[in-house]
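Only one chain is shown below, in structure tokens, and it's the form predicted alone.
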Amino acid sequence: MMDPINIVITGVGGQGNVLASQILGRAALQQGFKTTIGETFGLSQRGGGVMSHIRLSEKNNYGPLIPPNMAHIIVGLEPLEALRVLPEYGNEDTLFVVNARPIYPLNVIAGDVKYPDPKWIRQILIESGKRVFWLEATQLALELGGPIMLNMIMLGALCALPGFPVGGNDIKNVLKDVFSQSKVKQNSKAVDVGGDLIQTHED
């Protein structure tokens, strides 16, 4: 991996994709590294775009803000997000980990416009970036729980790529932290769900 390792995660409002950034960023603290994180919202309380850079280094504190077509990881909660990170912070080499069911915005709930062919979308990311981990993993979250354990299940991909610094326990270990004790074994199992994913993925 490059320094500093440059990650956008990317959602709708509602998905956890902060509080997926937070929990990361703590992880790669407690493993030495200099982290920063920097979020950007759109409407996120009407399914609006949000999305999280988060950076680490061993060597030094840099901005929080990616920049222009400098992402290595781009996680998307969504695809059609992970679709408009693309032109502005994807690159060639850039790996993408995307959960394949979308969310309709409200103008595409309304029939004003059409959501695109997430087959397309995916496409798109495949010729676009190094590799695509395209991940059915909405529904296993709906099967831990519900809707909102999808950015554990996703965290845990992240962590469980090849090379990648930070690891599902070092994650773990921080949810002891976050989430009160009732909470915690189900969003651990959540982090072993997505690596899971990864481990188990077919291009």
Given for the second form:
Amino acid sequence: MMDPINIVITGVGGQGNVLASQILGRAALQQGFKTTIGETFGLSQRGGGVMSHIRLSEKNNYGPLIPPNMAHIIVGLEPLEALRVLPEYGNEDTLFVVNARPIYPLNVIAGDVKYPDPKWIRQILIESGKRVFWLEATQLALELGGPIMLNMIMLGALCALPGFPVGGNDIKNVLKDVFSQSKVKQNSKAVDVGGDLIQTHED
Amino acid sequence: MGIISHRSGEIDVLLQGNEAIARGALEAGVLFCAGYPGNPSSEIIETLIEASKELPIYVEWSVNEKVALEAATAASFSGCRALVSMKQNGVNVISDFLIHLTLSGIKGGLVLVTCDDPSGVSSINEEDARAFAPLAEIPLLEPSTPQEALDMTRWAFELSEQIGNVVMVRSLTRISHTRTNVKINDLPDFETTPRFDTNAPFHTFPVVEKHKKRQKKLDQAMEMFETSSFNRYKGPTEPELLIIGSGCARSYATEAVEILGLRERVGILHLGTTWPLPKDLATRHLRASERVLFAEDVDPFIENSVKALAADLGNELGTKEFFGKASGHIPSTGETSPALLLEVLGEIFHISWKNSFYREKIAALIGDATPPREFGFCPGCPHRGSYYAIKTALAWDDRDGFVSGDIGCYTLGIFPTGFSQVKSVHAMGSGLGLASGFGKLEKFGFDQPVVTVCGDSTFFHSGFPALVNAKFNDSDILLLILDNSATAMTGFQPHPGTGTNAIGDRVEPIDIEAVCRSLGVDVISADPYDTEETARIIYDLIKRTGPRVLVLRRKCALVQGREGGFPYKMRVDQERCKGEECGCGRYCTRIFRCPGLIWDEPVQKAKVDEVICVGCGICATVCPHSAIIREEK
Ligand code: SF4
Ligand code: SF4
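To test you: the structure above is the form predicted alone. What is the structure of the form predicted together with its partner chain?
Everything in the complex follows now, all chains and molecules, and the chain you saw is the first one.
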């Protein structure tokens, strides 16, 4: 793998982006990585886009922002947000892990602008990078107990990517430091569910 | 035991910049910590609050930044170490006291941390608070990583005690909110007994003498800066280009030099002690290079002091070619980024770095298909109800009324999510002061109704004096206090109205209504979820004169969500929804704009997004055909 490994996690306020990147960071630290996480990029609570940059290296602690077009992996908790960061951070070799379920911006709800067809977004990502994992993760999150489970499903999916140096079990090992006892089990399950989505994914 | 209060150090932990600042203060043996919440600074005090559960320190959320500094200064005057933290705007609030305090000097180490927010990522202004260091004549340290944030904060206390004055540490959003491996050190034993020496008072007389003394302290700091390990040079002895940088811009420059393969040609002077500028150090480096690039966020702060030095040494140094803010290479607005440094270095060295083929291809593919995400109140937010009621009342009144706004989540009332009712927003509490002025314009023919809104925390911060002013001068002010029982915008810190303080002690909550009544101001309250009734009340209040207060009380939706949730399950009866045919012009989605209520494109009807809707029920009254249905869960 590359050094540093640059990961963008992008989504909408309230999707648990920051927590997901922190958990990934903790697990990576335990694997001996020099880890840098650029945490919240945006007004996280109020409907705006939120992006975290995670940089893992065996040698250095890198700066908080990934240089242009140098993301190896883009995790989209929401499809439009994955598309939005594509020109700035993507490249021909980028892997995309994207939740298929849109969250509509207010100007779309109001009818001022159109939300692009998710199928089209998927196609653009396919043409732009190396591989796209297009996941119906929100549905599974609802089945697991609510939309808030989405971030752990997506983290589980990220860690199941072939060659990714932090595994689902590494993530599960740090969950107990982050969640209260009662929530650990449910979130562990979500990590597994995300892993399965990658194993069984059909392009 | 939390990692922050871990006694023995020498371990590598993952810390956020703000946590690192807190840890640095603990490693310095800080005793008293105070601040006012504001992104990106809030986690410093929050972290110290956590630590106070295990360590003998005192931490408070103060009513505003100025009081925070004053309270912390008491500890310093009594010989103990103290820290205050705030965001950039907070430094404006403390500036009056700060500029006097730095004349009198201090005793125990007193460190002022400002977290600047270039680009205003979570602010309503962009400001370089470093400007206050020369104004108050105090030393300034600028970390560029969380590790430096820890090390510098710790050292700042020593420096402060050595020179006998306040030391300022400037963080940035991208440092405060970055998490990296940080090496922590041992904690000292916390053993100081505060005592004020009545033989050594603190005041500013004789003024000129004290002013001279303050400048001497600054000279002393400069001398220490000359050899400080926070300033490092990396690069060839005679670089083709010297980069002088601080903060994040310095780390972006380092990576850009790597990416462009310029390591043999470019040298980077990483400046951590930026005010006063260590002149000998800077002179040595200026001698070695003909071309200099300044990498820093917002103002040309280092740039101007280096240029002043180069002008003083003009004969000896000759002319240099400078790249920075003045030359237009690095903008003095907006934050710096790796892309910016790559671009500037690429231009200076004629290297093309951009993956421009890729970018152009993608841009052509996407076109303008990515709609922006405008800001919006959370689903279930009481402010949506409040502004909806205000909008309704002002429309009934029909004299082009407007809202004089203030700082908090409700600032978003300038956007469509608050029906664009807010027409003016500035500093904390200023909405009330402005309203107090508008309320005196009537005799000159001003007949527009002005409603001012203010959150509970903002009211205590600095709204109160303006309300007193309105009462004193009998101004026609209509104040709506949006009481959501939280400082929601910055992460739910307690304030004087909540009934607990920072360290979790139960304290008697200060009742805003009682405070207003004690001023002799009429107060009533209403429920912002009941938009119809609230609109009627506001409409009535508009027609009255003198100071009037309406408290709109409902918990912040995020707090409500945590504390048991909402009562309703919502759905749209698509049989009843008239779609585009509806005479309302799609009022529910086009105007009301709760993200939980969406437009079902295929059938052209409204629909509830079950992933987003929390079930507050406000929207049920919006539809003229009663198609939005709320059922008890
Ligand atoms: S955080 Fe609370 S107060 Fe702020 S927009 Fe959301 S619901 Fe409203
Ligand atoms: S009930 Fe209506 S206003 Fe409340 S969150 Fe749901 S859609 Fe929004």
